[in-house]
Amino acid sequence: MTAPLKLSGYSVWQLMELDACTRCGECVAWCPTFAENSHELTHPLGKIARLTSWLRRRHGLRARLCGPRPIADGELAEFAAGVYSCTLCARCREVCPVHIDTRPLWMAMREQLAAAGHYPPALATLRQNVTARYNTAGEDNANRLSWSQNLPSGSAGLAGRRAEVVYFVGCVSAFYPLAYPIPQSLVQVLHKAGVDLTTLGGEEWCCGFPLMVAGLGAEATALARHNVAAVRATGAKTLVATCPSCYHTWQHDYPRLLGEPLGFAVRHATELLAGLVDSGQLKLGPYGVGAVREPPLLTYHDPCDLGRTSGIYEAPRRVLQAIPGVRFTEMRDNRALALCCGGGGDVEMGDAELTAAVARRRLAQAQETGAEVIVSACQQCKRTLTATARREKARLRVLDVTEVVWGAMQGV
């Protein structure tokens, strides 16, 4: 089977990057999943070396003179196991001495493997859920506002109206109760700050990111068209997302998929909150826990799709450090070299144990700091790190920036 080895699956630049790899191995030590599973085809050097070898077998000079040599299904299956063990965290790109843009390269590999039917079976269910029910959970999409039922006013006024800002909630925050406090907090924060806000309600469809990173992105354009039309109908000038993956998809992928500007700004929630802090619209008081509300020591975990993929490092830190009396410390690996939580790249769907192992390593770094709270800006990071902290019986809370900000607004 040779479908994933067609040269058309890679840009000219990516083919040059494959050839540019110096085989120095610098990336190997920085790969979070290879550190846990020791699968040679998980780390970047292994993937590039194997693909380059196959391309020569199929398209090199010897192949042209003597005919291409076949690649067995077993070889492809082994390769797919490594490619789909990658969380797409892009840490390898940060340390590559020749600056190979690795993440798009891994996604191109997945696209061709998926075209040949070599991908984790769980991703077939994902595709069915997203294309038929418009969310990753496979739930009735009309229930996208379930998280709002515990708000003082319920879901009243949260959808079906025109507004200056539309909040794209995302599948995880809409359908997984552990993440409900994130949209609940953001909505209350923005309402208290006087921001004119609405959501798409049941008209919000999955952004398509989970399909794109699975190598199954052919259906993403239809999702993009629907979502963009729904936002334009609200008259909103700004779309805000708490999910870094949704944010990156709207900001970078949708204009490319549609071939036109969106017509409105796209901002991550931490960018919006930082702007409100700077303008004085956000009034923050001390943030504390317990009866005496002593300020806990906070540490911040950089989500891969917000930091390395989208370049947003300082906005969440500015928001946290604007809280009066805040106590803040950094983990050993932070910003561009931050360790992945393990929850990215659809890895959890195919290998939950690998995700848990990567998360344990990040949790250990947080414990090294002595922090009492891990703050992040991603609902998937919150889910992954919370589950790990519970399994490890770690005395650490995991919160989103929006939750900390809402806590700091109480009594102000």
Second form
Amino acid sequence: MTAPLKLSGYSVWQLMELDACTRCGECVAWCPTFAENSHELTHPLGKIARLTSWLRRRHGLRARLCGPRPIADGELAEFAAGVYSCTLCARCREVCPVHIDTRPLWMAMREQLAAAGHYPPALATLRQNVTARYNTAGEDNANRLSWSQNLPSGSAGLAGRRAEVVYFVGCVSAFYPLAYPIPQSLVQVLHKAGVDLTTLGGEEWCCGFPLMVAGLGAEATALARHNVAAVRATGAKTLVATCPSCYHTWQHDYPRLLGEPLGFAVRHATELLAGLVDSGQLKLGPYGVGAVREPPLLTYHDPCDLGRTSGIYEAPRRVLQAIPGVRFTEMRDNRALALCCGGGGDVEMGDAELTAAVARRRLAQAQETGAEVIVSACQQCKRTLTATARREKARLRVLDVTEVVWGAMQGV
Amino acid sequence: MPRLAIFWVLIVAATAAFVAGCALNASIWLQGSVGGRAAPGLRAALAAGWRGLRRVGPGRLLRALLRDGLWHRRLRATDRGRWLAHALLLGGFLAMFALSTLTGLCQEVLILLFKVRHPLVEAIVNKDTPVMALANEALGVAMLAGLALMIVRRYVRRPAQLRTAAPDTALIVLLAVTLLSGYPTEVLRILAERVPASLAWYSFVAYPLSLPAQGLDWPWPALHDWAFLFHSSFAAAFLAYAPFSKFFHVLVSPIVAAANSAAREVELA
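Complement to the form predicted alone: the form predicted together with its partner chain:
Full complex below, order starting with the chain above.
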């Protein structure tokens, strides 16, 4: 079995990057999942060293002279266990002294492993859900607006019409009740700010990100084509996403997959909110102030796909700090070096305990600050951190920026 | 066979192995893909590189090369000690390589081939010219200091993030023997050529080491020849082994660091 060594599965540049690795181990010290599972093939150095040794075994000098040596199926399975334990948080890229662009490398490894059938079984279900039902949950896709039922105006005007802005809700916010407050808050905030907003309703299909990170991205182009056509049909000038992974996929992957510009702007909700704050369209009051207490101390958790991957660090902070009387503090690891919540890279589907362990470490960092609320800008971070906070009985609330903003608009 | 003839045979063979190793590595890279197209060939890969260069701009790329590829800004911010060790070893190596190339060029091309007898050329090839002696000695000390810091970190302090395998140790041994054997060679040269103290002092490590042996009546020229060949053999082995080892990163990582850093800047701009 030699699937991970199908060299054309990696770009010329990625093969050069493998040789650029100095084996300094800086990435080992920063890898959030290796810190928990101690699996030598989880950390970046281990993955690169293993792949490089296989490359030499198959294509090196000795292989050219004496013939390539095989890679056993057991070795591949062990490698896959490490590769699929990675949350794709990209912290390794931020600390690599030679700037290796690690995340695409891990994704290329996953593609090769998936092609050889070495991937967690849960990801087969994910693929089935997305390709057959167009969402990660495997629910009826017509129920994508379930979250809107509790809104004062219900789902009226939220689908099937043209608008300036299309809100791409994302699978987690649409199908996991824990995340419902995120779309509920954003829609109400934007309505109050006078933004002409609609959604794709049942015409919204999974953006394809979960498949791409699983190494099963072959179907992503069809999903991209459908979604882009659906947005274009609304005549929208802007697409807004609360999910950083959806945002990143729309902003960076769709133009590449389709080979053409989208024809509309793609913004993350925090960018849109920051713009509305700056323009004065969003009026914020104090947040969470009761009769007898001061405002809660907030801290902000940078989602990997919004911060490191998309470079958006300041917009959410600007929004939070625009709240009158806000009390805000930073965690030890923040911005480019923020610790992952453990919820990325489809890891939870294969190893929920590993995700929880990473999340516990992040919660502990938040607790060190004395914060009472962890604010994030990602429904997956919210799910992961909330579930772990409950399990750990931590006195911490986990909220999305949109929820905090909506809360701050209540008294205005 | 005279000493220098053996030396040149070694160096030519090692250089051939080095070039072959680099070509082998490049042939593996070229089996990758460019823009989704498998095994695109050298021309397509270079064209992709050219497009990348135009996207980021030569100025930005050059800045990134200096800042991230050579100065190693990130490493410096993370750990000054490691940065210093790396800078001493790499800087010393590059400078020594440049100095040796210049000396070889003057000796073998300008003097032997073109019979140039300019005082500057004579000064460059003369190992006892104060500047040359001092530069060689100082660069050797810098590299040894860098290597010593690396050895202490890897084998004494042993931080948890490091992974030491047999090839790492082999490379360090090769480098250490190459560097350390340079000093006995220089000691024996000073003794063999009876370099006067006023000039020999510029070899500020080798000369003091040679003092205890000054009164001995040993066959210093022959011993120097052997020491020189020993030192050269290890230097040649190091050169030949480099593309087959992790030391190859010395060539590739500045390019990768510069290009990725510049591309990231453009992406986030």
